[in-house]
Structure formats: C-alpha cells, structure tokens
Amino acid sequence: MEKPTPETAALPVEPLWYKDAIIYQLHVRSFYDSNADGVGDFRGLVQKLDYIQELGATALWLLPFYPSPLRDDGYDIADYTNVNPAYGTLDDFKTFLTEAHRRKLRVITELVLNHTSDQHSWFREARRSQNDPRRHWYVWSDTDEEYRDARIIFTDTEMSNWAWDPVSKQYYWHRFFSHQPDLNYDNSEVREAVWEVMKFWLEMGVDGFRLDAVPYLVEREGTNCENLPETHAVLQFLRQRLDEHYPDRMFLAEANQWPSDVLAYFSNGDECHMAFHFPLMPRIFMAVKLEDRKPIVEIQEHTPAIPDACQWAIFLRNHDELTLEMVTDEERDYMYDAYTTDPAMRLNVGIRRRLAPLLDGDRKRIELMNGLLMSLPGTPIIYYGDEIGMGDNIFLGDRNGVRTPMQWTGGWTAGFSRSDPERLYSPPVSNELYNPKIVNVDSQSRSEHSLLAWTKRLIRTRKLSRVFSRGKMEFLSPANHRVLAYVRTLGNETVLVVNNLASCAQAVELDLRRFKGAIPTEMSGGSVFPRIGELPYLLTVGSYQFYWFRLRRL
C-alpha cells in the first residue's frame, strides 16, 4: 500500500464545518474528460474546480472513484486504496486534493462500508476455502434460509438476499447486488482492516466520509437486520478513532431510515456527524405538487432533536432514484402518478429522473424547491447539473439516465470531452427540451437571468447568515394551507421565510405579533417591507414565489 502524503491536508482545522457547508455531488467519471478518452477524470475535475467554487459550493462529495467492476457503477469496490485506471491515478487525486483545498473546497468521499464487489482480494481468498483465514472476512451458511425476516432492496433485481457460490459450495449473505457479498462486521479483523483504509484516505487529507448503507453492516436471526444495536457498536467505534486522531474530519450516514430510526446514528454526538433526511425529499416533492404545506409540516414536526454538533444533510436529487421507501402505500401510489407518466421513470421502490424533468422544466417550480432546499434546517446538497436545470434519459440502465455528461457548452459531446461522441461513457441528454445546445453551462454563464446565475445569487445570500445552516426552526400556521411559513432564529437573529406552494397568487395573513417593531427586510435584494405591529401582517406571494425576510428592529 502506497503511503499517502500529508501535504494535501491544508485546510484549517474547524470542526464543525459541516454544518455551514453547501455541498456540491459529482461524478468524477461525469464532470469533465482530460484526456479526450471519454471517461472524466481527476485531473479534468481540478480544471473545473473553479467553476465549483464561483458556484458558491464549500464542499465536495465524490462518488465512488476506486478500481471496480463498475457492475453497480463503482459502489462494487474492488480495491478500496487505489484509483481506477479511467479516473486517474493516486498521484492525479492528491493533486485534486491540493486544489480543492487550496480554494478552501473540503471534499467528501463515498466509502462503502457494507459490501465489497466479488471481485475484491478479500472475497477471492475468502472463496477459496472453507478454511481460508478470511472466510470470516464475509457472511456464509449452508443453507438460504436464515434471516428471513430481512427484506429486498433490490426488488427488480434480486430474488434472495442470499447467492450460492459455486467455488466454496456454500451461499453468502448480499443486501445489494448479489456480485456484491457483504462484509461480516462480527469479526474484529474486517472492523480493524476498514479502520486502515479510512486511515489511508485521511492521512491524504480527505476531510469526510459519506458512508454507504451504514443500517445493514450487522445481521441477526429473528430480526430485520436493520439498525441493530450491534451496527452501531460499529460506527461508534470508527468514530472513536476518528476522533482520537482527525478531529475535524466527519461521517455522513446514508441511512434511507424515518427520521426517529436515523436519531440513533447520531446517537450522543459520538457516532455520525451528520445523516441524509430521506423522508423529507419526496415530501417536499408532494407538497409542490399537491400545493399543500402539511407533507413538509408533518415530517419535520416529526423529526426529533439531534445533538447540537450534528447536522442533517438534505437534498432535491442525487445520482439514486428518488426513492419512495420512507413514504405510505399510498403517499407512493400519488408520487407515481404524479411524477412517472411513464413505467420506464420507475425503478425499485423510487423515481429516476432530475430535478428539471420532474418539475417539466419549470422555472418557477425549480427555483421555489431549491429556495426550500436553502431554507430548511439542515446542510443542503446539490447535485451536478442541476444548478443548470439538466435533463435526464430514462431509456438508460439502472440509475444511469440521471449520470449523463456534464453539459459545459452546446457542442456534439456538450462540451465534457474532445473525444468523437461515440466514444463516450454514456451518451449526453439528446432530447430537445434538455439537449447541450439547450442547457448548457457556457451560455447560462453569459446571462444574469439565467438559471445559473440565479443559483449562484440564491447561494451567496444564504451565505450571508448562519442562521439557516444553525438555527432553530419554527413553523406558522396561517389559515392559507398553500403557503409554508416558517421563522428561522439564531442567537438575536431572526429570518422570515414565506413560500407560494401554488400555481397562482397567494394571499397570506401571518401572526407576527411577538416581532412588533420589527422591519422585514427582503434578504436577497433588500427591499424594505412595512413594519410590524398588532393586527396579522399581510403578505401577497406571486405563484411558486418565496421569500426571505431578515426582521430587524431599528
């Protein structure tokens, strides 16, 4: 194992950075193509860190980037200490890691904790035999029958949880894929061996881990082998590590879990930093389309506590499905007819589409759900191409239709690569809604009025308090159900955030009668607003319009 360096760690130690980041996705593979091969790589990615960090993002999530099979698109890890040959090389990442840090972008990486691809040294030896020394490196039995109680994932794929492996004669245990068996954390060696490689990753400067599928590490009989006691014990002891040695680096747990199963991957501040909020994504969805704020209301209300140094992550979209696990039967059945018009946008239990696509393209829609992304307690992810309103091809594989090139200009590869588009690892979005010619970041660039810019203008203002990223938050119950209001406050601040959920003009009275005095003032263009005082403060919203309104007493 190549040791890593340390020179790339530059960023000043601050520990709860996390929590004031605007975190930005991407696919190493899908951003940018340096050497005209058609696969992007590391060192494209550090010719576009500029674009990321006039963006206004903070941070970077990477997802998987090490050598694999790319049967599941990098997260079948088969070496968790190297780079894949198309991305680059070890040497190409430290120097990403360097330019990121040196324009002050921490960078998340995606570490996969539950399974290996099969293909990995550790399973290829643990095959071998019976009696191999890391045969207990992974989960086998004799028979396909125990843990019954513990459901598919995969339900378009996979029929068993369970897959016979015709080299040891006996079955292993996989909640994924079946070419992606799982590790078997009752065993103190794999725990130990996981350790080294988050150990390798940090002393090269990686600032945080997005841990993969984090409720399953754990199996027992008569249970679901979710969220078990025993996972936890897990977690806690690599965050004890963690801490004991890189203060200031965090975990990020991928639990697709309701919001009270999550709180114990917090646990007492000792275990994840932060925690994806899943159930509150397809609600927000539900509230837009049923122009109604109780979906929105009713997770959040049930959303307990956390620990003063944890976080949410939250988001609009990411490179999975959008995925419908954490709602009702029926909740489901109106997300689908909502938002699929067509079987092929359905996958699994979920949704595979963008941002755009899912909204029709609008405008209006798009940026209300980006100003609730902005607003709402917790610390907002973006995923690439999205801040350009990118389309998507639903007719691809797998999650593949939302992890198209990036669309930098109008050219035939939109501008990702200098390859012959043929070349390509996946064909651009060709559709005439969301083609490169259409939506691109070349041409939003030269426009204030374009999505791009707004976005940019939308970050910068969030930026100007951390009264979003660290606030307490409290909802206002006008008699409108069409309009979300809620108070965000820190310290002596306090910010007004009204939002139209409708297709049409909203009148709204709130009760604002504990701020008389206060002198709203719009936060984004600093338009003075009418002074509060005892009757209800009435506000006319435009369709899809939100605003944020600093209250200030002069």
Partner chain sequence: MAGPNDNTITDESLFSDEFLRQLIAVGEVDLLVGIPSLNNANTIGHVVQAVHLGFAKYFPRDRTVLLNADGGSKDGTEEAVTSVSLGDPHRMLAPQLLRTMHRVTTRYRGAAGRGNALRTILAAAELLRAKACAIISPDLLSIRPEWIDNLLRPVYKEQYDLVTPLYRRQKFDGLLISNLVYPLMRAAYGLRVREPLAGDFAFSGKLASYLLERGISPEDASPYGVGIWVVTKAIRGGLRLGQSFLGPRIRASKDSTQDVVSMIRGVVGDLFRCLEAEESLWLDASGSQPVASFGFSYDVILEPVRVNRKRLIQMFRNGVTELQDILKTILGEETFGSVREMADPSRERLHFPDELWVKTVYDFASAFHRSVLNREHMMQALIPIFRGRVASFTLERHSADDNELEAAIEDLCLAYERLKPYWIERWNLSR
Contents of the next structure:
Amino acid sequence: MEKPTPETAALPVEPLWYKDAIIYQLHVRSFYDSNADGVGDFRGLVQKLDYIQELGATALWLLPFYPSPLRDDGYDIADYTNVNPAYGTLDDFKTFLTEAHRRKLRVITELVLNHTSDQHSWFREARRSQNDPRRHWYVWSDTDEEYRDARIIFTDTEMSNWAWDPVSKQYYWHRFFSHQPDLNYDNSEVREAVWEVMKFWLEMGVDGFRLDAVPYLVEREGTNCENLPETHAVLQFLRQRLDEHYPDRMFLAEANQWPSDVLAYFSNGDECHMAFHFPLMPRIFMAVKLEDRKPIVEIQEHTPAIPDACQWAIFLRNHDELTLEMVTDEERDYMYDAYTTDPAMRLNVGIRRRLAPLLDGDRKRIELMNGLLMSLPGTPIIYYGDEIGMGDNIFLGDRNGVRTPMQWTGGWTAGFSRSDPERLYSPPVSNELYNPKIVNVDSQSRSEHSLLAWTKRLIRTRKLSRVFSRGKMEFLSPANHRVLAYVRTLGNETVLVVNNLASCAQAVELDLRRFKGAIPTEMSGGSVFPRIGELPYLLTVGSYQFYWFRLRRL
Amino acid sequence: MTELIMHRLTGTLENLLGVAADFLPKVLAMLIVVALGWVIALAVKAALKRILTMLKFDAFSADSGVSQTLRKTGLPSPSELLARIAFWVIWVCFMVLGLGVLGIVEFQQEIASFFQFVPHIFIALLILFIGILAANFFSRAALLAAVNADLPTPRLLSGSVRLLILILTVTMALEQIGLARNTVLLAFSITFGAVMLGLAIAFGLGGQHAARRLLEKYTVEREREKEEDISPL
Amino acid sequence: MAGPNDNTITDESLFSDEFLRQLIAVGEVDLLVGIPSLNNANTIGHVVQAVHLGFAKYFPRDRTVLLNADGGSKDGTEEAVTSVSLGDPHRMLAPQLLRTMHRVTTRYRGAAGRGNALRTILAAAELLRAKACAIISPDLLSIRPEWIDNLLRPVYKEQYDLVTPLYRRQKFDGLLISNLVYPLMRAAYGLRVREPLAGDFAFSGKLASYLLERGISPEDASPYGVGIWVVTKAIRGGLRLGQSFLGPRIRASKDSTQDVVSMIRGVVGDLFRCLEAEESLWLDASGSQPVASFGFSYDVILEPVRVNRKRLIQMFRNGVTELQDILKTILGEETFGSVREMADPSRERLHFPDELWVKTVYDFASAFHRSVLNREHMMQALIPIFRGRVASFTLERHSADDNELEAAIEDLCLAYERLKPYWIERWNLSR
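Now the other one: the form predicted together with the partner chain, given that the block above is the form predicted alone.
Every component of the complex follows; first up is the chain already shown.
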C-alpha cells in the first residue's frame, strides 16, 4: 500500500475546521458518471470538484461507497477498506481525496459501526462454526429471549432483533435488517478492528467520519439497549485513539434523538465532535408554514449548551425522508397535511421530498430557508441538487426519489452521464416543473439571478464572519411573532438576523437598546441603515424576506 | 238776526266740515292700517303654521303631553293655537297702531306703554307654554316611576310635582308681565311653603304608617324582594 | 392626499397606538374571540382559559386571537386577562400549541358600554381580517371550551354569518325574551332566532364589515340592545343565520342594572327602535322560517327561578289603575278595556290570555312608532302589564316541564304571527 501522497495531507492542521465548515452532502453514484455506464463514480466526482468549490462548500460528506450487496443502499458494508467497483477503485478514491484537498475541501465519509453486511468476511467466518475465532465478533445466543426490552426499528420487515443462523445453529443479534448482524463491541478485538478500519482511511487523509446508528453499539439485559454508557465508552475509546494520532479529524454522530439526549454523545468534548440536530429541521418547515416563529424558538430554547469544541450539524434536507420522529403527534399531523398532498410522499415517519418541491418551488421560501440554515447556530449541510432547486420523483420507491442523478445540463441524461438514458441507475426527474431542461447547473451558471448564483452569494456572505459558525445566539422577542429575529455574537462582533416567516410584508419593532449607537449594515448588499437609538427599531420586512445586519459602532 | 243765525250756522257747519275734513282721512288711514294689519297677521299665521308643521312641533308637544291637555280643554292643536295667538297679537298691535294714527293725544301715551308691554306678554306666554309642557312631562315621569317602584301614592306624588311646576311657571310669567311683583312673590312663597308644609305634615303625622311602610320596603324587604324578583333576560 | 379625512382617521381612531401595535404583532388571523369587560377581574380568567383551550383543542392549526375590550375597569381586569396561564397542557387535555398564543387587551375609546366594546372588536376583526369572530361574556361560569367550537365552527366552516346561542335555561328564566323579544322579532322578520339578545354569539368577517359600515349609534350602545341590533342588521343584510346549542348559561353576576325596570326600558326600547328603522323589512312579511341549529342539545336539571306572584299581581293591578290615562292613549280601545277589566281587584284569579298580551305588545310597539307619548314613558308604562303577564304565565304553567313550556311559547309565537295584520293596522294609523 502506498504512502499517502503529499497532496492528500496538504491541508493545514486546523483542529476546529468543522465548526466553520459548509458541508456539501452527495452520493458518488448520483453525482457524475465519467465512464458512461450509467452510474456515478469517483473519477466523475473529481471532474465536478471545481463546481463544489465554486459553490463555496468547504467539506464533502459522501454516502457509503464500500463494496456492498446494496440491500440497504450501501449501509450494509461487505468490506470496510475498499471501494465499490461500480464507483471506481481505491486509487480513484485517493485521487479524489488529493484533488479535494487541493481545493481546500475536507472529506467526510460514512462509517457504519453498529453492524456489517452478512456478506462481510468477518461474519462469513463467524458463522462457520460456534468455535470460530471470529465467532465472538458478533452477538450470538442460543435463545431469542435475550434483550427483550430493545425495540424493533424496522417494524415493517423484522419480527425480532434475533435471527436464526441455520449454519451454526444459533441466533445472532441485529438491530436493523436481519442481513445486518450487529458487531459485538464487548469484544476488544472488534474495537481494535474498527479502529484499524478508521486508521486505514485516516491514514489516507479522510478528514472525518459520519458515524451511522451510534446509539445501538452495545447491548445490556434489562435496558432498551440504546444510548448505554458502554456505547459511550466505545466511542470515547475511538475518540481517544483519534486524538492521539490525528488531532484535526472529526466524528459526526447520527443520533435521531432529542437534543438533551444527544448531549451525551458530545460527552465532555471527548466523544463526538459533531452531532445532527434532528428536531430543528422539521420545525423550520413548520414555522414557515405556520408563519409563526414559535416552533424554532421553542426547540432552540430546549437545546442545551454543548462543549466549546463541539458543534451541531444542521440541515434542511438530506438523503433520507424529512423525519418526523422528533415532533409531537399534533405537529406530525400538521406537517403531513401541510407538506404532503399525495400519500406517496410519506415514508416511515416522515416525508420523502426534496427542498424545492416541499416549498412548491417558491424561490422566496427556498431563500428564506437557506437563510435560516446559514444563520442559525451549527454547521450547515447542503444536500446535492438543492442549491439549484432540484425536484424529486416520489414514485421511485423508498428514498430513491430524492437520490436521482444530479442535473448538470438540459439533456436526456441531465448531463450526468454520456450513456443512454435507459442505462442510468435511476431515471432523472422528468416532471414539467423540475426536469433537467428547467432545472440544471448549466443554465443557472449563466445567470446572476439563478438560485445557484444566489446560493453562492449567500455562502460567501456567511463566510464573511465566523460569528455565524462560532458565535452565540440570542433570540429577540418582538411582539410580531411572524418575525424571527436573533443576534449572533462572537467577541466584539455582532450580527442581527431578522427573518420574516410570513407570506406578506411585516412591520416589526425590535428592542435593540443595548446596541444603542451601533450602525446596522446589511451584509449582502452593504447598505447602511439608520443608527440604533433608544426607541424600538422599526423595520419592515417583505414577504419571506430576511436581513443579516452587522452591527458596528463607528 | 236770521243772517246772524245763518252765519253762525254756516260757520258751525263749516267748522264741522272743517273738522270732519280734518278727521276723516285719519279715520281712513286708521282703517287702512287695521286692514293691512289683518292681512299681515293672516300671512304670519299661515307662515307660522307651515314652519311649525315642518318642525314637527305637534309631535314634540304630543310627546310631552301638551296636546292631550289641550284636547281635553277643547283647544286646537298646539301649532294651530300658537298660530292663532300670533294672529291676534299682531292684529291687535295694528289696531292700536291705527288708533295712534287718529292723533288723539290722550291715547298716545297709552299706546306707547302698550308697545313696551308686548314683548313681555310674548315671553310670559312662552314661559307658560314651556311650564305646562314641563309640568305634564315631569308629573307623568313621577307617576310612572312611582308606580314601577311600587310607592304607595303615585298620583299624589305626580300631582304635587305638577302643582309645584305650574306655580313656579305662573309666578315667573306674572313677574315677566310685571304685575304686582311683590304680591306675586309673596303669594308664591306662601303657596310653596304651604305645599311643603302640607307634605311634611302628611308624611310626618298623617302618613306615618305610609311612610313607615315605605321605609321598610326599602330596607327590610329589600333582600327578600331581590331574590324573588323575576328574571326577564 | 391631505384632506379633512386625514384628521378623522387620526383623531377618531378606535385604536390607540399601543393597541394598534399589538394588533400589528398579531397580524392576520382566522378566528377572533372578543370579550367585552368592565370590572370582571374575578371571573374573566376562567373565561379566557376556556377560550384558549377551545382554540387549542378545536382549532389547533388556525391563527387565533383573544381580544379583551375593557371599559376602564378599576379592579385589575386587564391584568387578570394577561396573567392567565393555561396550566399544564397535558393535564388540561389540550394539545400542545403549534402557534404562538395571542391575547390582546385594550381599553376601548369612548364611554363604557357594549356598543363601544363591540365597535372596537368589530374594527379589530376587520383590521386582522378575521374569518370568524365571537363575542363572549366575561362573567360566564358555565363556559366550556366546546362553546368556542360550537359558536365558531358554523361560521368558519359552514359559511354562516351569524350564530346565536341556544341556552339551557332555568325554568321561568328569560321571560322577557320568551314572551316578547323572541316572538315579536320572529313575527316581524319571519326568522325563529331563539336568543336574539345573546351576550355570546359568533359572526363572520363579512358581517363584521357590514356592521362597521353601518356604524353603531349611541342608542345601540345600551347594555342590552347590541344583540338585537346585530341580529336585525344581519337580517337586513340578507346574511345567513344559524344558532348553536351551548348548554346552561350561568353568570357570576346579575347585570348591575339588572332590575326589571331598566331592563325593559333598555331592551324593549332598543327592539322597538330597530323595528322602526327596519320597517320596510317586515311590514309585508308573514309566517316564519326555522333557523339552522348546531350542537348537541342535552338536558340539565336546573332549579327553577322563584317568582313572587302575589306581589307581581298587586303591582300589575295598582299599575293599571294608576296609569289608566297613559294606557288609554297607548292601547287600542278594546285592548285597554280588556286590560282594565283583567286588572279589576275584585276578580279572584288573574288570567292574561295570549291574544290580549300579543295585542298589548303590538299596541305598545305601534304607539312607540307613532310617538303618541314620550317614548321613555311608554316603555315604563309597559312594565306593570309585563308583570301581570309574568304572573299569569308562571301561575298557569306552574307544573309544566321544559317541553310543555316550549310548546306554550310556540303557541304564543303563533298568536303573534296570526295577529300581525292587527299590528300593521295599528302601526300605520295616522296620529
């Protein structure tokens, strides 16, 4: 195995890079096909890195690209240290990594720790016999009566968390699909093996891991087997190893839980660097629909403070459905009624749609939502295609509707591939509103007023100041509840954010007395506004409009 | 002799004729003034009637019960009455004016004082009119209030109210005309005092029981009544 | 353009700056509930809670606002409104609120009175473009969150413009309504609105604008007449009327002015005035139509109102005797004869027949219209006769149950409808 080329490690050591990052989430398969086989690949991705860099993103998050039987869209990994041949070779990946780093793009990959595919060599060895040395890398039992308090996650397909292995005549434990046996983290060999996997990628230059399904690593009798202290211990063990050898790499935990429960995954800053803020996302959608700031303010007020080195990851849409697990029943019903006109849009406990169609293609609302994403505390994640307002295809089963080929041009294959359109891994969106002729990168690159151009400007504006990525946030509470206003502060830098969540213009009076004397400068255009005085500061905000004001005493 | 007599007769006749010739135009002028007065008065009467009708004066006085009082005494409607009064006052004024034309010195002074007097008569009449209106209105209001409050002698109360107001009105009217000021004032004081004293005595001595009943009603029975009252809404 | 109108806008605005600021903050709403108040600190909290829970439970997704229009309370009513909390939502069975809860309280311009309060609420409703609004009394002890649903839903979802309540009343409660107001309005306008005087009712944004356009005159501002005025105008505007069952109406306080005398003066006076103003609407109408009813009707055992009949009869007889002269001018000759005969103290029992009562009411309404006497005085002259009617009505239905009582009222209504030609004849008499 070659040593990493100098370029791959070229990025300077910058331990808190993830706090200032703007993450672009993509699937290699869906981004660009370089060899005309209908499937995206790493070589293709490399060709499009300039695009991502121009957009202003500073990090990439890749969905799983490992060899896999693809029974769970790559989350069933058959070999942790290789690349799925459909996407290229390990060398292709290294080239990609080098090219990304050359463009100052950090790379975050998926790591599914909890389980492997049943095709993984570890499991194939383990199931050979009850005495196999690999046997205890997985969780086996003679009965399916153990850990009865653990809930079954995929209730639609699985009857039990135990599956019978006819070869070795024992049950094995799986929290997800039965073809995904759980690794046994009580076994130190497993922990070491997983660290080896991490080391493999870290050594190559990968900057961070998104850790999938972390709450379920360890099982204990009499518990629901979620968020156990032993699980945290495993993560802390991995973190410790990471810090010893790779001080500027990052763990991003996926734990779809309430913020107060997620807090444990930050521990004292010695576990995960980042974690997703799941409950915030549906509430942003809800607030805009209700034209009422209450949902956002409420969830932010229920979000506890996190250690200094830690950061929330926030997003509007991702490769999964818009999850409605972290809302009340009343709110869920409302979200379903407000955002799904067709039952086919619903999946599990959520809505499987992209940003633009969810907002009826309304440019103003798309802008407002992106404005919120970029100004609320946390590191924003942009899902590929949302920067140009791509649509979805709800008739494509499971979550494939939001994983269609990236639309580069207006051609038959959306410029995604030179193959025949029929050969594509998935048909491009073809409806009248969002088909590639209407929505594509090519046409939007030509206009200063396209969503793409606008998104670039927004990101550029955000990057003007670290106050958005690292600053504190404090809500203002103007009487007009359709206006969501907050102040971000970092050191002596202050930014006032005013969002109109309503479809019609609003007048709002802000109590800014403590900034008396400061002069607001609107950040996107640089216009200067009247000096703040003793009286309530009166602003009028147009339909779904938002302002970012830098408050300066000059 | 005869000549002398004739001369004297002729002289007298001439004298008479002279006087007559001197006086006759005055009489004629007087008649013309009186006739003109009649015409003007008639015109004023018609105009006043029209104006009062337009102002719905009848409805207004009906409201306060004057119409009913008038009808009872066989008088015409208030606007008709007012018009007639105006007619006569104006015509009489013209007649007096006509007398003045005759140039009889003894009349002149009387006429002058008559014209000084006319506005007072008008004001006095107005006061009387308003007084009657008020007396009617307030006496009826008192009657209704007394009946609805279940007071013992509603009519006495309402009668007293009417009487008081009328006395006050008449006094004011008479004073306006300037008739025996002191007498009127005295008479009013005596009457008013008597009525008050009468009421006081009536309540104090004669109406002891009635008064007690009244007081009880407003103190002791108040509670019970409230609870047993009907609830219309 | 600067003109004289500019002055009227600023000078006569119903909205103080502070109130306007609050309304701007609330913004457009779907539902508005107005609570006029005057010294109701003790009870209004309960009402506010019921309204908010009603919103939360029945209209969780809709934009709502509660508006308290205060007449200048001295007992901290406004503070009582603003300080109410809904308590633990889980225990109160209320779902968690999706939206910000809006509660606005203001001291309305002008003298304290339901008319001014209503005007302020209507103006606010128009400004906020409320689709459905309701007025709720501040002193209701029996209000439940369901009321909000019962009142607002027909307006909000079924496109009704005015929804009046149907109460479950104590026996012999509301006799003025059942013996005079309801049947008279029914006979006049041909619509069976059972509680036209209601303190609690709902109306559409359309009706709010319609009423505002017509303006509320000082006479409409009497404590009682607002309901009559609203119902009459709604009929005049050809709007859709409905009614909704609410259940028992129990209030903490009797109206401060709730003695029979001032009530009849207020209510009947307002009613007659409205009838006169809308003459053209009913002179040619006959018969009556039912009004659509909503809500689930249920029975409640309530203690009957106690009536001191002996005293009523005595007051009736005294009144008729003492007021003979006045009554003679108001009533028709025949009616007057019958009333006087009935009031004869030598008679053993008092029986006030329906027809005679109807004719009496018609005579009074007509005399009022023709102004044969001072109108205020005429209203007062009606009081002893009404007492007689109450005595007779309650005596004869001493042991009647709810259904029998309703049937008796229905009979009375039919008598009113039957005798309407008599009314019209009397109404059109020249002075």
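Owing to the predicted nature of the structure, the values given are computational and were not obtained by experimental measurement. Positions refer to the first chain, counted from 1. Here, rigid core means the biggest group of C-alpha atoms that superpose within 1.5 Å across both forms.
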query = Would you say residue 464 moves its Cα by 2 Å or more between the two forms, aligning on the core?
reply = no
message = How about residue 268 - superposed on the rigid core, does its CA move between the two forms by 2 Å or more?
response = no
message = With both forms fitted on the core, check whether the Cα of residue 145 differs by 2 Å or more between the two forms.
response = yes
